[in-house]
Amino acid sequence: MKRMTRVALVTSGGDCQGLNAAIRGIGKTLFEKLDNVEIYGMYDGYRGLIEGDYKFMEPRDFSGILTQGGTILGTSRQRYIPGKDIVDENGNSLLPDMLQTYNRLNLDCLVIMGGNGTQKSAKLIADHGMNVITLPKTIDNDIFGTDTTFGFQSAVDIATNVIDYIHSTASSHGRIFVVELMGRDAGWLTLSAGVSSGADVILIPEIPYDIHKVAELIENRRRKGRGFSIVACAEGAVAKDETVLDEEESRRKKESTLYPTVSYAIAAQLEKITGMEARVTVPGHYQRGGPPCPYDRALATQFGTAAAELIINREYGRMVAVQNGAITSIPLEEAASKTKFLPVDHPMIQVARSIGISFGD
C-alpha cells in the first residue's frame, strides 16, 4: 500500500486577492499527482492549528473557488515576537499546541499562505519541528525573495481604479485631493498605482517627503493652469522631520496629533500652503477584496502548483517564489530575513521622475 500524505492548508493574517486560487492549486495538484492524500484545511489560520479546529477537504471543497476573493478557511492574526515565540494574550505561549495538533493529525506539511509577518512566524513553527512549505501573499509586495506576490496586482488594479474616479471631481471643483492607499512600511503598491492612474505627487515610505516641495509642484500646476492636483500617499508615508525623530518622541507626536492618518495631516498642511480646498480618499480594505484579477488567478495557482510538487518530493522549510518570470522556491529563512523595501533608484521611480510627477524630495 502506498505511503499517505496529510497536509494542512493554513492561511495566516490578513487576506488579500488569490488565496482561494492558491488552495485550489494545491489541492487539486495533490489530488491528481497523488493516490493517497488527505488534506485539512485549518479555521481561522493559527487559531485552528492552536484549537484542532479544522475541515477534512474533499475534491469537491476545491471547485469552484478560482474566482472567489478572501479565504475559505479564515483567517486571523496571533501575536508574533520575533524570533521568540507566538504567544496569547497573556503572553503564554502557542507553539507546543500547533506542535501538538500536528502530531495528532500525523501531519507531513504545513503549507502556510501569509505575508512578511507570516514568513517570519512561519519559520519558528518551522524550528520546532513542523515540515512548512509557504506562498507569499500580500498586496504591499514586501516579501523578501520573490518578484511579486499574488494580491499585489489586484490591489494595484483596485487603487488604480478609485484614482481614475478621483480625477474628474478633482478637475471639477479644482481641488487638491490626497489618496490613501496601503502600506505600511513600502511603496511597491502606491508607486504602481500612482503611475498608472497619472498621480501628480507619490508619497512612499522609503522616500521621506517635505510638504513645501509637493505644495511647489502643486502650485506650478496651478500657474500652467492645471486647477486639480492628486497626490498618492502610502500610509507609511513620513515627513523628513519625522526623520530625525527617536522612537519615544515619534510615538508623543503620533498620540498629540489632531489627524487619524497622515493623509488627513498632508491635506491640512496643504490647504493651509496653497489655499486649495483638500479632500481625502481612503479606500482602505476595499484593496484586499473582491475576486483577483487574472493575473493572480494565474500566478496564486502556479504557487499552489509549485507548493505540491514541493510536498510531493519532500522539500520542506522553502517559500514558494516568482524570480525573473520563472516559479521557484527559496530557503524559508532567507524569505523570513528581511523585508523587501522599494530601492530608492528603482526604475520605476526614475521613470515617475521623468515625466513629471512628484516624491516630495
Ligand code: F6P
Second form
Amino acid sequence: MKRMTRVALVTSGGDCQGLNAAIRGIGKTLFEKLDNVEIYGMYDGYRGLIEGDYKFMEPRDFSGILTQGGTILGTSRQRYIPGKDIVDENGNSLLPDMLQTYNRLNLDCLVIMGGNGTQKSAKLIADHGMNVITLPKTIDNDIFGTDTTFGFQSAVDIATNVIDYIHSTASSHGRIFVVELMGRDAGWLTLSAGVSSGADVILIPEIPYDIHKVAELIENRRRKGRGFSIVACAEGAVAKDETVLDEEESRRKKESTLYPTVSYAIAAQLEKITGMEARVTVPGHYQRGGPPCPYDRALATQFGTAAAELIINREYGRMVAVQNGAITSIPLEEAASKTKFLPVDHPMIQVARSIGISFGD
Ligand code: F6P
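Switch from the form predicted alone to the form predicted together with 6-O-phosphono-beta-D-fructofuranose and give that structure.
In what comes next, the whole complex appears, and the chain from above leads the way.
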C-alpha cells in the first residue's frame, strides 16, 4: 500500500480572480499523480484551520471551477502581529488551534494561497511546526520574489475597461475624472491600467504628488484643446506635503478630512485650481470580482501544478513563483521578508513619462 498524502487547502485574505483555477490545478495534479491522497478544503481561510471547519474534497470538487471568480472555499482576514503572532480579538494566539487541526487530520502539508500579508503569516505557521507551501495571489502584484501574481492581470483588464468607458463621458462633458484604483501600498495596478487606458495622470503611493503639478498638466491639455483629463489614482496615493508628517500628525489629518478617500480630495482641489468640473469614479471591489482572464487561468493552473509537484517531492517552506517567465519556487522566508513596491525607475514608468503622462512630481 502506497503511503497516504494528506493536504489541506487554504485561501486567505482578500480574494481575487484565479483562486479556483489554482485550487483545481493542485487537486487535479495530485489525484492524477498520487495513488493515495486526501485533500481537505478549509472553509474561510485560517478560520477553517483554527476551528477545524473543512470539506473533504473529492476529484469532482475540482471540476467546473476554472472560470469561477472568488474562492469556492471562502476566505477571511485574521489579525496578524507582524513577525510575532496570529491572534483573535482578545489578543490570544490562534497558532495552537491551527496546529491542533493540522495534527488531528495528520496532514503532510498546508497549501496557503494568499497575498503579501498571508505570505508573512504563513511563515509564522511554518515556524510553528507545520509544513507549508504558498501560492502568490493578489490584484496588487506586491509579493516579493515573483514577477507577477494571479489576479493582477484580471484586475488590470477590469480597471482598464473602467477608464476606457470613463473616457467617452469625460470627453463629452469636458470634465476631469479621477478614477480610484485599488492598491494601498503599491502602484502596480494603477500604473498598468493607467498606461493601458491612456490616462493623462497616474498617481501611485511610490511617487508622492504635488497637486499643482497635476493641475498644470490638465491646464496645458486644455490650452491645447483637450477639454477633459483622466487621473488614474491609486487608493494609497499620497501628497508630497503629507510625506513630511509624523505618524500622529498623519492620523489627525486623516481623521479631520472631509473626504471619504484620496480621490475626492484630489477632485475637489483640482476643481478649485482649474475651475473645471471634476468627478470621481471608484470601481472598488469590482476589480477583484468576476471570472479570471485567460492569462490568470493559465498562470494559476501553472502555480497549482507546481505546488502539487512540491507536495509530491516533499519540498516544504516554499512559495511558488514566476521569474523571467519560468515557474519556480523560492524559500517562504524570502517571500515573506518584504513588500514588492513599484521601483520609481521601472521601465513602464519611463515609458509613461516618455508619452507625456504626469506622475504629479
Ligand atoms: O490586497 C488586495 C486589496 O484588494 C487591496 O488592493 C485593497 O486595498 C484591499 O485588498 C481591500 O481589502 P478589503 O477587501 O478587506 O476591503
